[in-house]
Each structure stands twice: as structure tokens, then as C-alpha cells.
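In C-alpha cells, one chain follows: the form predicted on its own.
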Amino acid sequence: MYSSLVRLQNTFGFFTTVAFCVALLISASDFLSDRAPTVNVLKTTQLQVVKGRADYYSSKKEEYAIIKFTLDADLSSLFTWNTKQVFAYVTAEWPSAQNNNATNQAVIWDTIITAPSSDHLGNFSPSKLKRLRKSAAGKGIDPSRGKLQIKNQRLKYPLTHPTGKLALTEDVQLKLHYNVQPWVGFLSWDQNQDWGKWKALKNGLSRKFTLPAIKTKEQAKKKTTTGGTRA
């Protein structure tokens, strides 16, 4: 009953229980921190629809959208001492033509924002890692990393549709999403309503817009001719 093996099992079970309780308390402490992510600007700066191969691996020609957008968002409140990194991404969304209750959604851009304590886990170049460590020297939390300010950002992933048709698509919107990954605890995503001190993302949707028609060779030629006449 009091053999070395039994004592070892009891000790291991005790420390496992303690570790689980500590982890539970750490995870619960996140709910005591205020979260109020806000988007100040999310708008398109260029819209174009082209027919061709969207990327190198495409096997057929199809319509794909070329979009540039500007984003100014403050996600700094998502960072606490338990935050490992925040995954932020932008999607393009529009209602399905076949089903009014369905929504087409495609990720067009994303980024990973690491906390100072997890910089060594990121896939950064030596120079960028050095800059990150220098800016966060002596800081457990660096709220400035949660401020996204990008202008005329190109799409990171091509925007296409299984039907191969995108021109003149109506009611398209850009939407910012985020996923908070803690050191200990559960993953959390952007929410549609307030949960206590966790506030829903404000102004996370852009205005609705319609994708333009594909320019034909005649239109392009006419534009060139007109431009030459004015010159």
C-alpha cells in the first residue's frame, strides 16, 4: 500500500491536479480583461475583375477580382499577459445567388501578430526578429502591435468563385476577423455581441460595393484612343 510506486502515483496525481487548477485560473483570468477591438477604416481603394488564371496553379481561365483596400484597426486590447498571438484576417462576403440564406465567403488577406513572449516562434527573418525584440525590450505586453494601419493593400489570396463568374457581383463587403490564441486556455474568435467585458468588434464591415464588369478589348482600345486625343 505504501510502496514507492504508489507514492509516486499519488505525487504525480497531486501535481497534475494542481497544474490543471492553475491552468484553469489562468484561462479564466482572461475574462477579467477588457476587450474593445475597433475598426476605424475599412474600405476598398481599387476594384477590377479580370479573366485569366488567378494563380500559377490554376488549370483554367476564370474571372477573378483584383482588390486593394485600406485598413485602420486597433486590436491592442486583445493582448494580455496570457496572449500568445492574434491571427487577423479579412474576408470578402456576398449573398449567394442560388440561396438567399447562404453567404459566399473568401479569405483575401491575413496576418499573425505575435506577443513579445512568442516572437521566437514566428517565421520571421533575422532582421525583423531583431526589430521586434528591440521594440518590445522590457515589455511583457506591446499594445502597439495590435494597431493595424495598411494602405492600398493587395490581396494575399486570389478572389474567385466555383462558377468562374464574378463580374457585376452585387452587395460585396469586406469584413475583419480575428482569432486570439492564448498560452493557456481556449481559442476565441471575433464575436457578434458583447460578453461581459469582451465587446464585439466595432465597424468591422466595409460598405457594400459591386464588382465591375470585365473590360473588353474594344473598351480598353477606346480608352487609350481617348487618352491619346486629349494629350
Contents of the next structure:
Amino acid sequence: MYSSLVRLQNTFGFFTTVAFCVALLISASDFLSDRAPTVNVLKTTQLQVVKGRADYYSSKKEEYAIIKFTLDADLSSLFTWNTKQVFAYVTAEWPSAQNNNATNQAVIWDTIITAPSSDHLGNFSPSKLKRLRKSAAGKGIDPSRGKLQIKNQRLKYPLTHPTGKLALTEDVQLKLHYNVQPWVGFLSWDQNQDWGKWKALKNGLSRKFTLPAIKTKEQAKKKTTTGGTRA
Amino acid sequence: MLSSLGNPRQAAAQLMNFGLILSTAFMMWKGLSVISDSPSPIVVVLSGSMEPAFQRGDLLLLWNRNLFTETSVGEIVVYNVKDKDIPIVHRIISKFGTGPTAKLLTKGDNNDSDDTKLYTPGQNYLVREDIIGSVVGYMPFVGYVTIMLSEHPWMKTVMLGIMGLVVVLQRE
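Next up, the form predicted together with the partner chain, please; the one we just looked at was the form predicted on its own.
Time for the whole complex; same chain goes first.
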């Protein structure tokens, strides 16, 4: 009963129990911190619909939208000691022609905001890593990284639709979302309703807009050729 | 130490004990599977395509029921590509339509382009059925044991041997 193997086993068992309980407590502490993310500005600054190949690999020509937007948001309250990263993303959403539910949703832009202690885990360029390290020297938590101020940002992923048609689409809205990745525990996303100390994301929707008509053939051609030379 | 071998009753009890441990583990796994409605409710991250959120060896807890909302954009899901048996953990970046036929497109946070190239040729989108769960919980490092075991098969033998020895040698 008191062989060293049994002792080793008990020690390991005790260690895992304690580690698990501590992890559970850390994860529960998330619910005790206030979250009040707000969006001050989210608006489109340029809209365009072009017909062509949405990226270099796509085989078919289709209509795709180019959107530029301005975003001013404050997600700093999402950064606590258990925040590993916040993944912020902007989607374009619009109802389908058949029914009124918002049934089309696509991410047009996203960004990974790491906590200072997870900077080294990201696949960042050396210069960006250096800048991040410098900005948060000596800090374990850096809520100021949650302040997003982006002007005239071009979308990261061309907006397309399986039907290949996008021009004159009505009631399109941009929406800011976020996903909080903890060091341990439960993942959480932006909410539409208040939930205890976690408030809903305020003002996260842009005004509704209609995508413009497709650009004429000559203009579109010019666009694709310049795109080609840039590549 | 090996006195139990001389006592058939005790040997049988120990065999039972060993069986009990195995079946408890199996029942817990299957029970979790029923609760979460996922064939594999806990998965280990095998690649770095979701870095820095998930590293290799991190443990993910999956949930595959749509109680209040549909699986939607921004969720991190584990899916199986048609005819391939490697589960992939990536984020949904677009969704067109609703219900089981909604067209879903995924992308790894750390990848430059979406997953169209990972899908079976001719398959441009996923549907809800391809998904075996959405990530709801996260536990770092713990799953690294299984990566070690699958990459160094001899460790499996050693570990099983140790476990067997411990059970046989330990007296109640």
C-alpha cells in the first residue's frame, strides 16, 4: 500500500486535481470582471462592385465587392489576466432575397490582438513583434491594445456570394464582432444582450447600405490589369 | 509483492478493478459524447494554423448542439473534409443561407487564405453536417501527451506496461 509507485500515483493524482481546480477558478474569474465594449464609429467609406476573379486562385469570374471602412472601437475592457488574445472581426451581413432573416454573413476584415504575454506565440513579423514588445514593456496586461482606430481600411477578404451576384444588394450592414480567447476556460463572443457584468457590444452595427451597380467593362478591365502588375 | 498471483480470488478482484477503470473512462468519454452530441467531444490541436489562440497539444472542448442559435460566422469549429479522416480546427468566416444546407467557409486565423484548397476538389463550401463541434472550452498543454504517444509509439507500450504493473502490484 505504501510502495513508491503508489505514492507517485497519489502525488500525480493530487497534482492534477489541484491544477484542474485552479484552472476552474481562473476561468470562473472571467465572470467577475466588467466588460463594456463600445463602438464609436463604424461606417463605410468606399463601395465598389467589380466583376472578375476575386483572388488569384479562383477559377471563375464573379461579382465581388470592394469595401473600405472606418472603425473606432474600444475593446479594452476585454483584456483581463485570463485573456490570451482577442480576435476582432468585421462582417458584412444582409438578408437573402427570399426571406427576411439575415442569412448572408461574411467576414471582410479581422485582426488578432494578443495580450503582451502571448506576443511570442503569434506568427508575427520580427518588426511587428519588436514593436509589440516595446509597447508593452513590463506589462502583463495591456488594455490599450483594445482601442481600435482604423481609417479607410480596405477589406482583407473580397466579398463574394455563391450565386456570383452582388451588385445592387440591399440592406447590407457591417458589424463588429469579437472573440475572447482565454488562457484557460471558456471562449466567449460578442453578445446582443447584457449578461451579468458583461454588457452587450454597443453600437456595433453600421448604417444599412446598398451595394452599387457593377463597374463598366472598361473600368473593370483597367482594375484587373493594374491588379496584375501589382502582383 | 507478487503474492497476489498465489491468491486467485485477489487476482480476479484486481482484474475486475482494471476492467472497472477502463470502462469508467470509456463511459465518461461516451457520456460526454452524448451530452455534447459530438462523436469526439474533446480534441487535441495538431497544427499551428490557429496560432496564437491554439498551439499544438492544447485541449479543446467541443459542443455540437444548436440549442439557441445556429452555428454561425466567427465560431471556431472542428470539421471533417469529405473522404478524409483528419479533423481540422478552423474559424467560420462566411455563411450563406440558413439551416442544414447553409454554405459555410472556414479559415485558420494564422493562414493567409481560406480553406477552399483543403476541401475535396469540387467542394467549395462546408455544410453543417461536416462539422463535428464548435470549440467552447480551452485547456492548454494537456493534450501534448497524446501527441507524444502517437509520434513515439514505443511510449505507448511503455505506458501501458507501467499501468498494467501498477494495477497488478497494488494491493487493496
